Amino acid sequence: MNTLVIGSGAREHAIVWSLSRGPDYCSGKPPRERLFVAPGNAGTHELATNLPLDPGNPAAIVAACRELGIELVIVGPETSLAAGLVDALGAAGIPAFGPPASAARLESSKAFARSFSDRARIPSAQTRNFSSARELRRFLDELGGRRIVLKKSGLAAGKGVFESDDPAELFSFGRAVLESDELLAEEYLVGSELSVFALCDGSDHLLLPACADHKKAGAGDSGPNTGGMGAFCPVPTSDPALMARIEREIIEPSFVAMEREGLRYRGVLFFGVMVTAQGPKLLEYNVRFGDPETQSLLPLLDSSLMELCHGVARGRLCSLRPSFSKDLAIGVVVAAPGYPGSYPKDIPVEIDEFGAQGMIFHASTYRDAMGRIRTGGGRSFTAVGMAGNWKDASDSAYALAKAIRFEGAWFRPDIGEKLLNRLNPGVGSGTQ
């Protein structure tokens, strides 16, 4: 099968790898004459073939599609789905793995997606919607101090949340999204958050292993939000009996609605979930896999991609029966001098020959004329460590992380901490 993969970050990366490592590309041409990537990266391009196309630009994807004979395309970005590429590719034919625009608004707008979560009845954090500066004003004076969450309408790549208890800085980032969108406040909740990825075909679905995400820039959670700087799957506290709630409560019922109010969905719906003490709570949804999770999720695949993919485009999963290794995964996210904020990008890039069990995914990075690999975005690359225990998992992320050199690079010294001191007191993770 003529695949094509859109995005050229370090979760399409991941995509690449585990479709590549599938039977349908084990056998007969090489992956490479089959397998293509809109617009990829240096790491994409060693198992496929990389095309210089915009990934906001529908029509050019389209074209390509019909030169090259593509026969599923798996759309990785939010960007591309609210910029409608799924609606294209329907129009000219094409099977697609993503939703149309009019379900990627459950993305693109955290309005759209909170209203309809409330007509779902989905528990959720209370929610004010402001249109003014001086709206919000009113009501930060009527806090008391309390903390909250504020929150970006629309797309920010994960950045678009600032939570405080100070009413200052909360009025400083809340006016200055007012500037160009609609801002939410969120009641601040406290517990453990997961992030859940269901498969829907439209009209069946299908739960994938839960991870669990880093946002904060700094160690012990600190600093300020980012797209994620690193994750680890499974989550050993989302047991059965967890799982079950969270698919009665949250992920049903989610389904329930979009079938009802129109929402045509074959994809991937991601749920980020906190558990709290009265029970789960939705956060937010995206409408495509996450990242940095998707990275540390792969890996665990056992059956093939291709298959969960094809399945889902041509509305035939409810008789897949995914299996995944036993074997545990930490992703540690290597970054830019200066992400979240502005970084540089081109920086020349070298990785040292490693041993550790595991592997590195690029996001946007490139070969230059010299063939050496330079950077491109904020989070160069996630290093994720693959073992049967959750220590020789850390261990092997932050070994692979180290591998990785440029000037600046930096990653957080914590990923999996929290859990691993949980399960053996006194061990801690991998160090800068």
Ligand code: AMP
Contents of the next structure:
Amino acid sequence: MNTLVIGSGAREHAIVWSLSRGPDYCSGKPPRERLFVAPGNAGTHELATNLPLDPGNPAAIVAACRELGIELVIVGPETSLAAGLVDALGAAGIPAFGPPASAARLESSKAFARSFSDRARIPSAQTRNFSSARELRRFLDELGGRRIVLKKSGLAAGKGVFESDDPAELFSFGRAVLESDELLAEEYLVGSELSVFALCDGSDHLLLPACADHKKAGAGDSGPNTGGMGAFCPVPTSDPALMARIEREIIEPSFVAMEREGLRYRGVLFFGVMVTAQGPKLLEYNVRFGDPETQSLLPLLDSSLMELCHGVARGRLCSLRPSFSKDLAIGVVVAAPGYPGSYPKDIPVEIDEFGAQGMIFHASTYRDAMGRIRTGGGRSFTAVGMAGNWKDASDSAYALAKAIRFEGAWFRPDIGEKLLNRLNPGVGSGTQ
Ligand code: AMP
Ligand code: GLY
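Switching forms now, from the form predicted alone to the form predicted in complex with the named molecule, please provide the structure.
First the chain shown before, then all remaining chains and molecules of the complex.
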């Protein structure tokens, strides 16, 4: 089947890699003639045909789909979904994995998502919306040093969230957001975070193994929020009883409310969940696969990703039972100097993978005229280790992360470490 994946991140490299291993691309014409990525990166170039298209330009993508006879489009980034790509594909009769813009608002407007989840009576943090700095000032004056979380309502690549107990810091962040967007203030929730993915074909849904992300830039969850500095899958604490409770209290009510409110959805809905002492609470919805979670999740998928995406896009999910390896996966993001602040691009990269077990997924990299790989983004690579136990998976992931060399490259040294310490007190994961 001719397939187009939209995006250029490590998530999209992992999707292309997983598709290219499936039965659809293991025989017949070479995958490069049937598997396309727009715009892709230096990693996807090894597996598929990169198309120099703007993922935010639905008309250009529809035209390319017609020309290439594309039968399925899998949309990675939320920006393309919010820009109405799936609506444009639908109007052209091209099946897509991803929601239309009306449902993508569950991610592109946190204000909409929170009022939706409140209408659906889903447990979440107490929230207040602000549209002026004066209201915010009055609220902060009455806060009395309580820790809260401020959020920009619109898309912000994981960087529109700020938590603090300092009213001056909070005001300065909030005022800057209010210059261009709505602002939400949330009760600060304490607990452990889970990323839960539900595939949805418009009527049925299917849960994938839970993942854990590491949102903060620094070791020990210090420093600013990022898009995610590493993840692991599956999560040992996400036992069947917890997952059943999350499904009953968060996931099912979300799908029931979507149906009631006419939000048609064929794709993956990502539930950011905080497991608190009072039970699981919804932090946010995302309307696509997580990054970096996908890079740890898909290497564990034993069955065909193509079959799953096809089932979602054509409303035939109920007959599918995906199988997953018993292995465990840890993904470590290797970032450019300065990320999540401003960072240089076009830095030459050397990769010495010799002997290391696992995968390296590229994000926004490209090859220069000399054939040398160069960086193009902030979170430049995800190094993924897989093994039958956490220690070996972590050692492989860190061996690969260290094999990626460019000036100023850095990674969090403690991805999965809390988990490892809980399983084997006294044993740390690989560090720099
Ligand atoms: P969001 O984009 O809403 O998921 O927020 C990004 C990250 O900020 C989450 O993954 C959490 O780590 C953290 N966060 C968001 N909301 C809260 C909250 N109410 N309490 C504690 N942490 C939060
Ligand atoms: N890893 C969280 C996200 O994809 O937004």
